[in-house]
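Shown here is one chain on its own, the form predicted on its own, set out as structure tokens.
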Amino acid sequence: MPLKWVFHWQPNAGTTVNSQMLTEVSQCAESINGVKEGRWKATLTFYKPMFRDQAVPAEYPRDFLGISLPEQPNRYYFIIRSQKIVLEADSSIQMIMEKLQSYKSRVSLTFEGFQYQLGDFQLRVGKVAPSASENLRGIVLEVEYLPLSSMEKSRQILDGFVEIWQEAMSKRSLPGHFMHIEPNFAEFGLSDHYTSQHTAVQYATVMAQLISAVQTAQAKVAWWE
């Protein structure tokens, strides 16, 4: 599978994301000759256990994330960040979980927007919003290098592309910048060969960063609304 890096928008202190910023980022992709190819959508769900006495057995995780990715519509990914576990399952697992009622979806986030083709690269620019509302809570950027699946072999090429992207973004004088925080994939048992599980772990990291950034200005619960 082609390697990708997932970035999140880090607003400057005292600022928040808005739809105009999202428009500017999309225009930036077009300004470097990105060809718009259509829409994309991923969904991240935060699960909590459903125990009547609220006493969670030690062998049960206290929470975990579930992620659906556009490139793997028939698969579903689970991340237990506290135990550094990532799992891949058939997408029907979501129906099974609803019937078992051992864990409940607390909140879902939608990542969606447009994708662009630039030679050997594919970009996805998208907004982050709670699934139950249109309130913009963040911006994400995927940079995918199509010819290679080795993270080490692709690193220098991706670094070079990101430099070009950041230079193009700097001309727009937006109050913030894109950040890429690479997880320690080895902790999750993942190798140098890139897979969709690597993407799922990156989205879990992005979600944690988005919440952390907003917590400095407002309460965690309000962020989801």
Given for the second form:
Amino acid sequence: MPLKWVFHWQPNAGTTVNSQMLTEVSQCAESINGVKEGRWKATLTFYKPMFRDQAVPAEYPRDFLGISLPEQPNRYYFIIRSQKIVLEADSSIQMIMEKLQSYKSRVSLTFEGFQYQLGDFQLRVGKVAPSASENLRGIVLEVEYLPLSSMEKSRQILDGFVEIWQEAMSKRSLPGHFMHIEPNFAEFGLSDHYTSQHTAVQYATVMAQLISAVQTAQAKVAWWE
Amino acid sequence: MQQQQTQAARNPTSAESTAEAPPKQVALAMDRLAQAARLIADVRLGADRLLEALFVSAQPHQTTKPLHLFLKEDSSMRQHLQDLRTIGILALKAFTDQKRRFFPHLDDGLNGQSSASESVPKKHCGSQISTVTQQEELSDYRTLSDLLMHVEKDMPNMKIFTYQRLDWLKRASTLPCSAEEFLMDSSKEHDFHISNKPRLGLLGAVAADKVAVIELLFPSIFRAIISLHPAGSIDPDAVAFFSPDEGGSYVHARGFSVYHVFKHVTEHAAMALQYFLGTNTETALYSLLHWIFSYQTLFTEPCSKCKRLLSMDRQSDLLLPPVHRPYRSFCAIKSSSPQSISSTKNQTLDASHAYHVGCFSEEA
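Please supply the corresponding structure for the form predicted in complex with its partner chain (the preceding block corresponds to the form predicted on its own).
Full complex below, order starting with the chain above.
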């Protein structure tokens, strides 16, 4: 399937993200001839284990994530980043988990926004917010190059796009920039040929970045609300 | 239709009487030829469908479905051929007249006549001597098997497969599959009623006189399809580029990719093919194959003019890599002839250069 890079908004020190920035980013997409196409939405859920007996908590992963992606409505993705595990399951797994009661959803986040078509590129601009509230906690950007599936062969094209995007963004003087951190896909057992599992791993990485950007523990708690 | 025909009949005479051809006449002539080309493609596809109907009827336990298919295709083929006859005669006359006036270098033996609209003269590969040397070398490759075997050595990383026309249509419908899957699948080959196995390897697998489609695959970069006409010859008549992940019955030498980048490359390739055929039909396929090979850098080579990889094309408002590779001075020469190489060093355009759409037209 076509490859994509997922970016997250890195605000400058001392600034926070706001909805005005989201509007500016959307306008930037339109300024490079992006055609608005429709909405998109992904969800990410943190799971915590439900202990029935005095099991050793250390055995259970603390970073167990579940992700649903709009391009795969019948699939659900699990990631345990610390152990470099990614798993694709049928979307009915969520119902099974509910019944089993082995893991419960601790907190859920939504990534949603608009999709833009730019020729052979597809852009998704989205806000990050807890599912229960509308409080903007971050901005994500997906850049997909439709003709290719190989990450190695498309690297320079995506780099070229980033250059053009940064040029367009710099005209808006926003206090921050988009960052892309490429996970080591090989560690997750993924190949050069792009799949939705790669996307799931990128979102898990983005999540880790967004959380680590929040400085204090108190602020971290507030972040989820 | 009637009205257009009479107008086309009038147009050639009025064009001849003026000093320059008004663009409208040329556009009309081009339009007629395009219609003719489309009808020819329809006839080809119709022929494939007829073959398919015959193939299906060879299967056991068939209904009258293949017969209906056959009759339907037969009548539509006859209509296409009739339309072609009507359009073709007028279009060809009008176009030939204009071509003789404005593209004299495309006619053999009519060099030296320049005109305002055609500013790029035919560039020879280095000196006259090295051109002759090149032709002598290439005359060794008069058969398709010789040509492809030689080319395969020159072009590592590019996989070449040959097919009969109907077999390619079958293959196109089973795409996409990754190159690895394809190579693994070849061991569990389908049991075709026709005994040819059209997949792996070169002409050892397909009877050389039946090869009508050449597939050039650069895994993860592109797939190019060349049509040969007549089958078994070394005369290409169409070429198209596609994403390596594309599949479907539209993936053939006259089809168009759904992706803009490959659509643009295909359009450019059609012009390159016409140029190679116009220059020397015997070496056209050889040149075309090497020219296609230069596209392995489609997603990595920056534009030789603006030095960027991606650029916003002003005409289409699309972000595209450099989709143009020069073909006018393209020299598909063997690396073992140093004399030819040193004399081409003075050329400003060569095969390793790439240009964006906008950058290329300015350069030329």
